[in-house]
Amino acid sequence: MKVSVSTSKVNGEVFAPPSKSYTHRAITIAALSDDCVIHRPLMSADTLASIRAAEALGASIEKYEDRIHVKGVNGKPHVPNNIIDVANSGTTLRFMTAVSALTNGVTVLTGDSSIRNRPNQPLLDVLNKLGVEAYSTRGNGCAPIVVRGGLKGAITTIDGSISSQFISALLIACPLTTQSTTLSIKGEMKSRPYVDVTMELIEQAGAEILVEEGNTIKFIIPANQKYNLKEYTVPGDFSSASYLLAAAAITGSTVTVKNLFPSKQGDIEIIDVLERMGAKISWDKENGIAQITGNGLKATIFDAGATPDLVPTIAVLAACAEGTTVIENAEHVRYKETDRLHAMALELTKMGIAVKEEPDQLIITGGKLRGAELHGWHDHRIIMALTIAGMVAGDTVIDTAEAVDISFPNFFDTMKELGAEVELI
């Protein structure tokens, strides 16, 4: 499916999905209580993944329209009947990978061709410290993986620098083991707001990991611990939110977005991303309304360490900012979806951007947008960053467009409703 954009200006009233992030980890550990119901939560090819493979573990789910019911294994997983395809969604083949180490039997987990060629050798590797029987069919460290189960507790160190998700994933697993285990931090830990957001539903489950900041940051996590979530609400998304206030920041417009309390989540750095750039941006955290007017915009540095999913996003606002703008500390973003700072500077390119790509940075010249034929790589924070490109530049097309589901289904009606002229070809 392709999308094609015009020339266009929002303005209104919209709310911001719910998270994607908490969506999941809700629903992760809900399958690992007892008895949970989830408000609000996302429902998309993404979280829909989770959903089938805690399905596979065991959990009862019945879906309503605005909340989940979980009734849960309590700590228990069971040995899945088939193998689990978590489709497009990293996250969930992560986080399922260390779950399924809960079992007492196999567990086989795959993907589409995306999450066949993303890494996982470092959860992988960690598995097998911990007494758990963990590897690639392919000998590649990429899905397909097989697990077999037997997580015990022990004193392990994972590397940082690539994937949050590892880290997550094993802080999930590891309280439901009859030994205590101690995760240490080799080198930076990337994505650090995701670990927090994930420490967050944990407490909030009942269980509890202590954490040693220093040099090397520890997790001790003690052993024979249970969930019990019993009722949780999902807060709104400030990653999705990111392309409707950039949309109003870049084309001049004044758009208000809802649903965006204060929360653990990284993303919520885009509103100070915003307001350094030069757009008028008010945030009532009691309410939780954003509200931003568009008002000429200037370059930044932007440091991607925490927040990898706001590249796509600050790689527009910067094509559309007076000077250049480095977008630094991002390697880790190149193992998303896809490649997203490749993809980014060769559409932006596209569009008559300069557009400098290193091993981990992005260095943009902003200037003036041009329409163009893209690839959206398949990809729904690409595609979504580019539609809103579209806007500025006009005459733009965009393939790959049904992307925008795994975490954003109603984009495209959403930005309709704000004003922008998408069609859908």
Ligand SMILES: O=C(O)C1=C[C@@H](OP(=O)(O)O)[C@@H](O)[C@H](O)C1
Contents of the next structure:
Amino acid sequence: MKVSVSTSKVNGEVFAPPSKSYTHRAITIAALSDDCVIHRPLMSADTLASIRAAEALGASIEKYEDRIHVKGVNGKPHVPNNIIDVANSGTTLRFMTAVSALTNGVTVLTGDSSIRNRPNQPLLDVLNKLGVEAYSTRGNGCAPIVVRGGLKGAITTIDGSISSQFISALLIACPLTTQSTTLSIKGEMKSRPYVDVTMELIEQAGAEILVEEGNTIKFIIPANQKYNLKEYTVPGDFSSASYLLAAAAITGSTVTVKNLFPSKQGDIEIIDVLERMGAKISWDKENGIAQITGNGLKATIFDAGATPDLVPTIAVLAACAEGTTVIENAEHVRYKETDRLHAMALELTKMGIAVKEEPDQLIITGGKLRGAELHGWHDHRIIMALTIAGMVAGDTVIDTAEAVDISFPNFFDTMKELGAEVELI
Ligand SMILES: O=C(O)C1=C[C@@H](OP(=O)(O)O)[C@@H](O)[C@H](O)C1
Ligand SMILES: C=C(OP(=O)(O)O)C(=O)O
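Let me have the form predicted together with the named molecule next, following on from the form predicted alone.
Let us now look at the entire complex, which starts with that chain.
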């Protein structure tokens, strides 16, 4: 499916969709608990992959309009009857690889062609040190992955520079083993806020993990714990909201986004970045309402270490800003659904913008965006970011537009509701 975008402005009030990251964690931890109701979960292609995987590992899940009811396995996941297909969801692959290490049999996990090219070796290496036999069938660290359960605790180390999801996955599984675990992080820990989100849900479910900060971050995970998540309400998603707010910022419009309460999501940083770049933005934290008016943007320096998912949004803001923006510390952004540094560099170049791609940076000089035929790379964040760029450029067509289902299924309807001229063709 393609989306055609014409020059347009946005105006009005919309709700941010529920958080994808919180929803994945709520599903996974509820599946390891006894009985839990999750209110306002995100129902998207990626979170449905987590629901299917949780069911394959023994949970039973009933879906209602605004909630799901999870009857979990009480710490003892079952050996699946079939392979687990995580489709496009990296979070599901990493989390369920660790959860399947708690079974007493063999699990095979795989997914679509993007998932089968994303790295997992650091997670597999640690699982092997924790008594599990875990390997990639092709020996390249990518799915298909085979896991023979038997997770035990130990003192071990993991590289933090590729994906925080390896760490989150281990933090979720290790409290349920019979020996304690100490996990030290080697190198810079990228995407740290996502680990804080994981810790928040683990604590809400009644388990305990101690963190030692310092030159080396250490997680100390006591053994023989239980999860008991009973009820959980998913907050709004700041990564998804970033496209709505940025659309107003680059088109000189005013938009109000509701359901944006404070939480541990790193992508809350979008509020500060927009302000720094010159947008007029206010955030009423108590009522969860952000309001923005676009006002001419200026370049900035953006460190993507903690917030990789904001990179496509910031790249478009940079393309519309006066001056040269540097997006730095962003190598891990190459290991997503697609290599997002390369994808954004190529597509913005097609729109007439000067972009320099470095191994861990994008250097973008703002200019006049022109309409073009763009590739969406089957990547929800690339498509949403290019859609808002198209609203400035006009005459823009983006392919693989159906991929917005991954995290924001009603993205185009929401944009239309705000007055954006977008048509699916
Ligand atoms: O744990 C999570 O929910 C996520 C962690 C981040 O990935 P990395 O830790 O691989 O950077 C982020 O990019 C992804 O969209 C969601
Ligand atoms: C990278 C993402 O998700 P995942 O790693 O779960 O595929 C994302 O949503 O941008």
